[in-house]
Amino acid sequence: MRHALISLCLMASPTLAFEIEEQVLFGPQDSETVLRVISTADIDLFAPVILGYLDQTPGAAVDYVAVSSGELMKAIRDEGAGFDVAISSAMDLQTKLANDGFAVAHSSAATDDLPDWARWRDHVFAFTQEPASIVLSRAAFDGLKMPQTRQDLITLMRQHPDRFANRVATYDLRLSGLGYLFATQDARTSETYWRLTEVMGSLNARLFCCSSDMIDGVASGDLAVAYNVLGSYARSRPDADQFEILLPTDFTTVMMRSVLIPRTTRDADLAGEFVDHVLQSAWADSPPEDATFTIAGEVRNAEAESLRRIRLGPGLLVFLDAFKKRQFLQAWEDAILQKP
């Protein structure tokens, strides 16, 4: 039996300062077994995972709170908000939470089956591999050869500034933890990232918090280019025929969405069961038909020369150092904002 979504809340609790984007209760409203999940994943995309869990856990309910990656960090680290499971696309922030003692260890058959690169210290567990994609409007590129690399895109934008001015989008790194993660990894891989950022800045790039908003803009024709958005979000849309999803052949950064159990959990055993369900669904050789988050076959081993998997571990903490982060954001602001 499938469980109905029974309540929706768009306002944060007055006792909490972190900002909630959406809040939904799945399962019976009067349940005495309520798992509290804080997540950066859009509710409609994660709902099948929750419904699959509830099918296996009669009488339980899941209180699902959707937030940005920065707000998730604030909720767990700064406010000690009471959640049983934390799910985020910002691998660096998840690693920092675990490294700083804000997560509890979990070990099970499901976690033991993970490869070393998909878990860290029995605290952080990966359940997707999602490439950072460039989404391109087919209408905006009409008559042009679709780019295959960042340098191709740079060349096209320089040659056709009137076509691309005010129509290029990327993350606001001051607001988006995922955007900051992608940017720092891109910069470590190639200097081309900075050249591209400067060109986008010269075209008055528009800055967003989230992949979904940028993809909306490309699908509607308002935007021509959305840089470093999640390919999983773009592929799942019913209007995907309006755009191309480019995995650049110079290099494609692959992010792993991860899950951990915060130390504020009221029921570590229940939380562990949910974590195991997420991992087993994602890593199954034959995932359920309605699974939206899986270890996709095309990047499972990340063997293609252009794929650059971000690895879980302390290396992710480098750009979270306060001094290094200030330096990076200043260089980024100089390139993307180009203030006189």
Second form
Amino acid sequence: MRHALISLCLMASPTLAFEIEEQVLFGPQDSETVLRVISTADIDLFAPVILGYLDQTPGAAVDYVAVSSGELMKAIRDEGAGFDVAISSAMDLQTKLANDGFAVAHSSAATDDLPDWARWRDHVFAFTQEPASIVLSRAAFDGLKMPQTRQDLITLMRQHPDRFANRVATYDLRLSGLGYLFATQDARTSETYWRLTEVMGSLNARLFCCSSDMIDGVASGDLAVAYNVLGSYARSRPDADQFEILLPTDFTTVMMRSVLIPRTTRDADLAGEFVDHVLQSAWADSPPEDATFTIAGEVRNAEAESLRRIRLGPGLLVFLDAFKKRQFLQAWEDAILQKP
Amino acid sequence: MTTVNARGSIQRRLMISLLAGAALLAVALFFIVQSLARQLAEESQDNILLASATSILDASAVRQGELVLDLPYSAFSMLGNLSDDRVFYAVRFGGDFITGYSDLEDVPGIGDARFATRDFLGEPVRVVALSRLLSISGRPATLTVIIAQTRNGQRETLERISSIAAAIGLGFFLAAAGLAALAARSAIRPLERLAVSVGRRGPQDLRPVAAPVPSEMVTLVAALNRFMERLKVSLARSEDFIAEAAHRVRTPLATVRTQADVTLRRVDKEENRAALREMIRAIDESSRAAGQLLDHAMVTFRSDNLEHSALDVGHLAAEMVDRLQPLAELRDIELHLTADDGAMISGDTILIQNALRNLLDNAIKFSPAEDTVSVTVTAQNGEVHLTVRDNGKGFPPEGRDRLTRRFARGSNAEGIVGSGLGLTIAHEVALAHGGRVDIANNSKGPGACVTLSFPSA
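Compare with the form predicted alone: the form predicted together with the partner chain:
Let us now look at the entire complex, which starts with that chain.
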């Protein structure tokens, strides 16, 4: 945030019912062209992309609103809030918005270059690949062999309950859309997920809304294990030597952050330009060193075999079904909220 | 040259009907492929919608008096395999809405699986409703799964197949057009061949067409052959008639001429002598005409079956000059011959003699008395030229090409005995030998200059 920008943290407009975490106006304050972006990405991490866009588009300003994925859904679908671009890590919710007609199509040279797996219906465009990682505190695993798979982790936690009790963390699926997406995809892939959840439940797992909180806990030594967090957040921290970021070799679910243009946009062309910029900077062959949001990211050097990219498409609607979701959350609560 | 009344073209008519047929077939092909493709695309979408609905129904049951419903992941992900189409669904049990999109209505009708096409959320969708009877608390209740999918993928498939079908149709048409052109040309070729072979014939060639022709043309060629045969017979008959008539006229004329000569010598009265001289002149003219008619008939006859023998034009000219010497002396005209050695041609001696005699005859006739008529034979550039020059009036400037026609006479030939056949005979002889006649006036001084040219042997 080297450029002039005004932080309007936690200044939620009273007329809006969705809950804003952070809001920043990038670029000239009195600009005529203000692009309103609603996003689940933390402002600090996403700022370089926006600044790059503003360099290219003099005179424009970007009003960036950071929300949780559930609030984003609420803002766009239930409240019809006037945003030009929606960026979210919850692929299922993005797909649902597009499926239910809350997004408009966008087609350009930048979107044509995307492979089929990175776009859906010319509505949803992926621009990152972010594996669900397990962040392990080096201190907590002192003297133990670092686990490589979920099974390794289960075994270690069973063998050393004293070391891990109250110190394992994962998303609270009832609060976090991304956590729910990761969990459902894990459960689709392997039964191991349920065994791990049960073990974590037996260790009185702690539940969080967000990746960054869990990583904070691991870095400070408060937590030993954070399951299914975003490696991109962990890697960008200055105290990254405190923990290890594990991409489990049995399978690693890979989420794609995606962007779409809500139908409430007031300027679809401007929104399209921004989308193109996001895609181009993410899909660049050689992104800058400090770029967080690139299509390759951490996946670039990882073992390709164990990576399971979540597929965009109507399959993602299944776990958003209220009936299905209730059943899944019930099973999850039964596993994670064990009474001692 | 008579003009031919031409209307239409067999080749064009053939092409048009073949092309029209090909175009019709191409269009039919396009629509058949397109409708098959549409049917297939619709069927495949219906099948996958049905499979999706079935997988949801199969995963549902009533357990402990409660509906247990599990949406299999594959139920929707399979719909995403075909295309990026939007998917909507609803599950109803008994009359109650259980989950999904509450606006998505059931498809009315009977049967377990019911299909419909309708609009949903502003887009046309294909809908399947699949029902199954479950029993809850001892009472039957119907579980219905309704699944809808937009049809963009189907439309794209159709567009793709349509453009392929159009390309196939166009390709078919172009190939058919090429083949039609070939077919039309090959159909018309025997006709063209016949036309060329008939057109290339010499004016006297009336042989029947002997080359094989397609069966469709047999009638035409047979008629043509019959026509030519008739023509030939008729020509031969008229030539025969002319020859016969001339012959029969000449002999009595000769007798009459002799009698007239004898009488002239006996008559003293000047006005009677003048009448007799006029009579003799008329007799001469008639007998000369009869002779030329005979010559012409012979030329025509011999041209049909030309005899080719090697002959020296120089010798021939010398003989002819000798033979006509007496005639020339009557008018005190000197015949002067210059001939190259070895002016050889291949041809019919009698015909060439005939031609030269007629030319010399003309020259002697038109030349002033006590003058010179020269005959030149030269051989150069693969041709032998036989030239006869006199110092008479020459040819009139206008209508010179007309002079080789039968009975045509120069406009300045009044008062000189002649039939107008001399140049015609020379012309036909030259043509029969593949040569030509050039009619001109002397470049220096007055007088005519006629050149017969023949290819050298």
